[in-house]
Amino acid sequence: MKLYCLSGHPTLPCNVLKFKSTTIMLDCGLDTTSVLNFLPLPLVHSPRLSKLPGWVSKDGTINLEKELKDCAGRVFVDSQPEFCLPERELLDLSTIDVILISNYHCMMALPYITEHTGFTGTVYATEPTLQIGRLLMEEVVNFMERVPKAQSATCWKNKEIQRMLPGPLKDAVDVWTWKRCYSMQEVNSALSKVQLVGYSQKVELFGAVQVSPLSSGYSLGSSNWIIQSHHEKVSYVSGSSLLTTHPQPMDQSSLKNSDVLILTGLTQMPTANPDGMLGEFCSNLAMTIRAGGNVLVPCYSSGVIYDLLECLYQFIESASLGTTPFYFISPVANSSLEFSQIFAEWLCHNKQTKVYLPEPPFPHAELIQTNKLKHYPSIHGDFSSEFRQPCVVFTGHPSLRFGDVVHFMELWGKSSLNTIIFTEPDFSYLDALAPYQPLAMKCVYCPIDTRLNFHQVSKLLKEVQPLHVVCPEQYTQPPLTQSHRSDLMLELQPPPMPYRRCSVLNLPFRRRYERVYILPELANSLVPSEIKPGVSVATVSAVVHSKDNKHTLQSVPKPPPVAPSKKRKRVMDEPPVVMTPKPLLSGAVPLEAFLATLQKHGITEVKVEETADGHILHLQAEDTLIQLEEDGTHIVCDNNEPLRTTLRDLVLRFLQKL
């Protein structure tokens, strides 16, 4: 069993498991942190960005003025942002049989895998994962296509040139694998390969293994996966949460008795308490509005935004924010808010019960009805005529490199009354803000990450007790910025097996058993023999028939009667000769009784020598050795076949024939 690791990002994993003749991809996360190296894409012409000076090396030998721009002391690539794809050279991706998706954040690289590698398999995901994943992909495609850039920067990717660039461009990894965003046509083609599954539904893969999704408690429809054969079990834990939020709670008990547990997607903010961050978010928002400023919240169009709106719903009246408008701007804003209300069976129990009252499970439905929350596809059209300040705007993209958020950064960045509140943990907020410096608006960092922290995962692993744990190498050492915090890493016995991008791990257990079925008529012909009380054994002569990884014992076919013929048949036409099986022997040869039997048959000069495995009997007059061991008896007798036959028959008297 092998594990191929195609992504170096611990919360956006992409691994391939080879298990019992099947090749299974576990998630295909897209590392979007690469976009931080690019200039923002403004929705309207930005004089500031258009006047940025091009970059030339200090000695003047490298001139990349058209590709790289100097902005606020850092160098950025001036072209359409590109994404860091999973590794595609480590193994032939066309051999992948199935792709298992754990949540909608971990499927953003799907079109790159299914449309450009010769993939012909099936993708399995839950319905909310598919539908919300489609919205997130559609949103990114829309953001990119609204602001097309003609030029494509490639010269800076040359290894010799990249070495000369200032950081962080100099340290960017695998830049030649970075790709522009896919098209909507590729998204639709990729998602047409998805087959929907429900929690605990068992899916057979070629008769070899069975896969089943379990609720992971992180987001709508998010899953952990069980991959098992009759005798082996692998658990894949990715993006899980034990906190009480809107999704169904995590199913922990089904992870027990795993031979291998592959662990990814732990919290990126182990020191930030989500409840504390929500409180800080609300108080900073209220302070800014009371001072007459605007609040900008860069966010994804699904996920944490549902919890933020629910928190604000309870907070608005107590903080006297009843008249403040809340705007949610995204090409998929309407669909996202509606989907969250219709996936009732994927929600936690409290929200499920509201559906049967009937009430909307999320309070943002009431905020929309009372006009406190308004949603728009973009800043153009209705929004520009209805927009009033001070206000709170939720919009994307959290990287601040594309989407409507770029316009608000340019619009509000120069006033210290305004505040930007970061809630998504995927991007360094300092790197996100870098191309907008100098910035007058206040910045608040309240990362809300509900995924498992190290304390929770250690407790979970003690309860489910897998034999082996495999995880990203980042989890086996403290963070670089807090090297003294040994509590921010996994300490297990035996130690976990770490992986990094491009590693290939041989997982530490071998298949020992295989299930074989026996046909009723063959079972009926067996004659069991009792070898000790309660234990009976029967010998079987059969033909093994294997199809679709299922093995069946069938009766040995009798050769058909051969009609007499004068023609000589070719050797290959003759039926195979079926040998009559020799009887199997069981039992042990008792030393004293065997010596007495030898004496009766005239063999008296016997020297007995004790060994680690049994005894050696030296028949001195006959110059013969008999080795009596637990699992066999050997008679060493040169050129005296009658004596050897006699001794063999004497040994057989003490053994049981099966």
Second form
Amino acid sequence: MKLYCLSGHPTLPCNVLKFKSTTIMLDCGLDTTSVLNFLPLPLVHSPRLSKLPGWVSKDGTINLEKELKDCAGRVFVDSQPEFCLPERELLDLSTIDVILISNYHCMMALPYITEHTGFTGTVYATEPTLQIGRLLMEEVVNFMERVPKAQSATCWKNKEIQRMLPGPLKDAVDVWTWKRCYSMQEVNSALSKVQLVGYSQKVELFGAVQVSPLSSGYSLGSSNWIIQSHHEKVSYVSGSSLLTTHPQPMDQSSLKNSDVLILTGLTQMPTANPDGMLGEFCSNLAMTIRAGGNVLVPCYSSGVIYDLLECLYQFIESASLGTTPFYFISPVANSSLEFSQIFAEWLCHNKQTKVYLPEPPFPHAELIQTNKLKHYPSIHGDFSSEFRQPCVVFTGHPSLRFGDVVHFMELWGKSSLNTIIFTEPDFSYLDALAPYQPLAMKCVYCPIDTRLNFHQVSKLLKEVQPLHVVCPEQYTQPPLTQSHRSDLMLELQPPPMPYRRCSVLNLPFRRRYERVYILPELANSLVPSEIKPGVSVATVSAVVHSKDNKHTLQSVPKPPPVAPSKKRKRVMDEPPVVMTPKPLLSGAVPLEAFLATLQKHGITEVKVEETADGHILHLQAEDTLIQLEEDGTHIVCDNNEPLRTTLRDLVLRFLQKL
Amino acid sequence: MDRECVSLLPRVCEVLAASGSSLPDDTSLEKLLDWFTEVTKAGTSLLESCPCLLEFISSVVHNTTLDPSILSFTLRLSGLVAVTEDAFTVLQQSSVLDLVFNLQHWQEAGLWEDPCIRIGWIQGLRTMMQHPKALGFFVQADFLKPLLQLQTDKSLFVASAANQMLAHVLLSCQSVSSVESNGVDEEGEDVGRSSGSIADLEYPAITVETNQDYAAVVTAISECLKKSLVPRKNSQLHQSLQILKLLALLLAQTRAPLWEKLLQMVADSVYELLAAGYSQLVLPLMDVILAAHSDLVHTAQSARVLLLPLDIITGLNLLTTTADEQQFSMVEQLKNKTSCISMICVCLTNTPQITLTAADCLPCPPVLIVTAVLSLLRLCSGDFSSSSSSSSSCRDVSRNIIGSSKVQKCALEALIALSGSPGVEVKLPEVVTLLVQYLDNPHSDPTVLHKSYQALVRWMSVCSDLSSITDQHRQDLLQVATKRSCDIRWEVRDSTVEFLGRLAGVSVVQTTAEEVSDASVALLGGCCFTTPLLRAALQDPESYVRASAISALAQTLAASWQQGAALTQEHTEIVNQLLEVLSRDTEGFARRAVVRYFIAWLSSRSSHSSPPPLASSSLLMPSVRSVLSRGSADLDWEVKVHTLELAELLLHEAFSGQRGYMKGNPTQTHPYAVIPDTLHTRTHNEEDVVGELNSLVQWGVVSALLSGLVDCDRPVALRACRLLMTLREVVCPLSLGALDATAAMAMVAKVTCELPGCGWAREIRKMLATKAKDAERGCSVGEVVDCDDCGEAGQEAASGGGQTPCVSVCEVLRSLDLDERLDVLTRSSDHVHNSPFSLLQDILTASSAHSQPDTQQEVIVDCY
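Structure of the form predicted together with its partner chain (previous: the form predicted alone):
Let's see the whole complex now, leading with the same chain.
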């Protein structure tokens, strides 16, 4: 059993598991932090961004004026932002049989894997994962295509040149694998390969293994996966949460008794408790609005935003924000808000019961109804006519490199009354803000990451007790910035097996058993005999028939009657000679009784010699030896076949035959 | 003892001895016992005044078929009766005592299983053990063994009572022995140690044998302590726990020879227990150690013990030397999360006491302890940057307290207490930085935030020199207070608002100008920052926050009131907002706070020596008028009481210095108290009185008082009644007699107030009418008020219908039977119901109802 690690990002994993002749890809995360090296894509012409000086090396030898721009003291690539894909050289992607998706954040690289690689397999995901994942992909494609950039910067990626570049660009890794965003067509093609599954539904893969998604409690339709054969069980835990937010709670008990547990997607903010962050979010929001400023919340169009809106729904009254407009701007805002309301069966119990009242499960329906929350596909169109300040704007993309948020950064960045509140944990907020410096706007960082923290995960592991744990290497040591916090790492016995990008791990577990089926008629013919209480044994002669990783014992076909017409017999045609198997013997020969029997048969002169393993009987008159040992009996008798046969039969009398 | 009660008692005893099931309710016996206890405490001998009790006890003890509650009552009663030596002797001679406390008797009757019998037995004995005869009885009957067994009784109450009893026995034996030994040797008495009431009793004529008996008891108990302290198996943990509790109790109360003896006996076991590290026993063990080290000799040692965990976690060298072994075992203890947290909390709770002890007893200066607490607080919030401990075991320990609000709270409390220690002022900037960090931390628990605010206020008030506070500190605090006033949790908003008010009440010196200002001004820039925040909080959906905001506003504005600053537009708006709250707010807290706001405003004005600043008066007095009328019509009784307080202030302002005016409660002053001369010096000026009385009527003070008088809430009526009496003493003292008064104060008598035709005024008119009728019937002073049954005042007819009737204030004051009313109001409403006589009657009635079930049956049938 092998694990190929194609992504080094602990929360955006992409691993391939080879298990019992199947090749299973676990998640398809796309590392988008690479976009931070690019200039923002402004929706509206920005004089500032269009007049940036190009970059020339100090000695003037390298001139990349067209590709790199100097902005706020840092160098950015002026091109359509590119993403860092999962490793594609480590193994042949066309050999992948299935891809299991655990949540909509972990499938963004799907088109890169399923398209143009020869992939012919199936992708398994839950319905909300597919639908919301589609929305997120659509949104990114839309963001990119709205601001087309003809030029694609490639020169800077030259190794020799990259070495000479300043700042973070110099240290960027695998820049050659970075790719532009896919097209909508590719998205559609990739998603057409998705087959929907429900929680605890068992899907057979080639008869070899069974995979089944379990609720992971992190987002709508998010799942952990169980991959098991009859005798082995691998659990894949990715992006799970034990907090009570909107999704169905996590199914922990089904993870018990795993041989291997692959653990990814823990919280990226182990020291930031989501409740505290939510409180921080609300108070900063209220503070800004009271002072007459605007609040900008860069966020994804699905996920935490539902919880934020729910929290604000309760907070609006207490903070007297009743008249402040809330805007949600995204090409998929409408679909996202509506989708959230229709996936009732994927929601937590509380929200599910609301549906029967009937009430919308999320209170943002009421916010929309009362006109407190308004949503628009873009800043163009209706929004510009209804825009009222001070207000709160939720919009993407959290990287601040593309999407409507770029416009608001340009618009509000200069006033210290305004506040930008970061709630998504995926990007470093300082890096995200880098091209907008100097910034007068207040910045608040309250990342809300509901995924498991180290305390929760160690409790979980104590409970489910996997034999081996595999995890990203980042989880096996304290975070770099807090090296003394030994509580912020996994401490397990035996220690977890760490992986990094491009690792290939041999999972330490050996397959020992295989299940074999037996046909009824064959089973019928068996004659079991009890060899000790409760244990019966029977011999079976059969043909093993293996197909689709299923092994079946069938009756031995009877030799067809020899065709009389053919006179010439060819050896090849001869059916295998079926020999009736000799019975198997069991039991031990009791010495005293055996001697007595010998005597009955006229063998009186017997010398018994004790050995380490049993006895040697010396039949002196016959010049014969009988060695009685624990696991065998030998009769040494030269040139006296009748005697040997007699003796053999005497021995057999004492043994059981199967 | 009440003669009526004594006459009822024999019948009650009969009823009780006959059957207990007919008691009016299950508290009757407790009440009866309380009454007997009270009587005994008053020095009356129960047996002498109620001889029937002896018969009762002896008959009940023989009747084991009785209800166990009656039996338990009898056991306790017997103890109470035998509390004097004479009664004890009587009981013993009549051989009642032996049977009452005979264990076997109860066991054979199968009653011992009932916990109420066991507890009755213990408590009876405990009450009785006030004299050597009782002690002798105890020793001879060998009650010690069963008592030790009861210590681990499955009933917690029984176990606890047994523990108390054991301590009592030991202390009694100690005093007996010490009295004896003192007779020979006068020295050795530790004056500092009190041993309870027993020590005061005298023990004459103690024979050598009895003394040996006592010594045997002491030895037996200490042996038991020693033996049972360390649990041999897990099931004995409970026993150890009980023994530890007993030990802590004993060590805290025993005196020198016994104390040392006890300590010697148990020391080894305690050490063994410490080493074993049972987490359930850590806290009681700590108590024992604290009790053992409570004297001066051991202070230094106990300080070291208490500081050790702090020393280990923070890595600061608080204790210059520590035995490695001690350190090691403590580290092991601290590695367990639960015991680590409780241990640290015990240490923190005791740090303030440590700093109170003499400097030469301390292992380190208080400033270092403050540093350690600060360091601990940083560790709690996961900040390890300043931690000087580097060993991995210390890090293992430190991670146990990350994010623990319990430790944070204890540490903040310690920080508050430490603020007063000498030489810690230098830490102020560091303290402020840390507290602001805590206030800013999104993960701080609301209670932790509350404590942080308290700590900040406390340090501000103790370290009045704020020169070390930087602008950065101020800016950060400003930012954080603004943020917290918008917090999602109302508790936090409440604490923040409260903090803003408290800060305004702390006066500090800013060294730059040597100018005294309040801390709110010094730190936050004063009103221009806080007032808008507080005004926003007036709109808060949570009533507690609104109430706190109102009080905080009062504290913030107090300075400007006192300085008589000119009135601002903002101030007017605030007053309007507050009046709005008083009439509209649905919650009592906010409305109470509004009335208190005006009380504060008014009193700050009256305490101001210079003539009242007109500017604020022009706003204040009309508002006060609204507050009085709205407040006295409020539904919440506390609002009404506060309103009366406001009225009292006005009364005081009007008449302070007038003859007859006593601030506060006239009935509470001692009849022979010397009235200060100053009160007499001001000559009695009728015109002044008339003027003041007129304004009081105009402001609505008189109406407020009258409406309060007829209020159905007793505290309101009581307060109003007292204030009306005060007013009466000033304007028309009864001592002058009706006619004299009228003559002497003709002008005052003309001051009238309105009695509108609704609510309270109708009540007052009814009272006046009744009074008038009585008067007519009596001595025909018919002229006062002429009333019919509708309760309309006579004057109304005179002044013509339709208009609101007016009555003379003096007349009203003199006619309402204020003194009689005060008498009624002072007694609690259930005073009749609660008397012992009523109790006895209830018992008799219940029993008669019980003995005649037929009639009762009928009644029940009737009900259907």
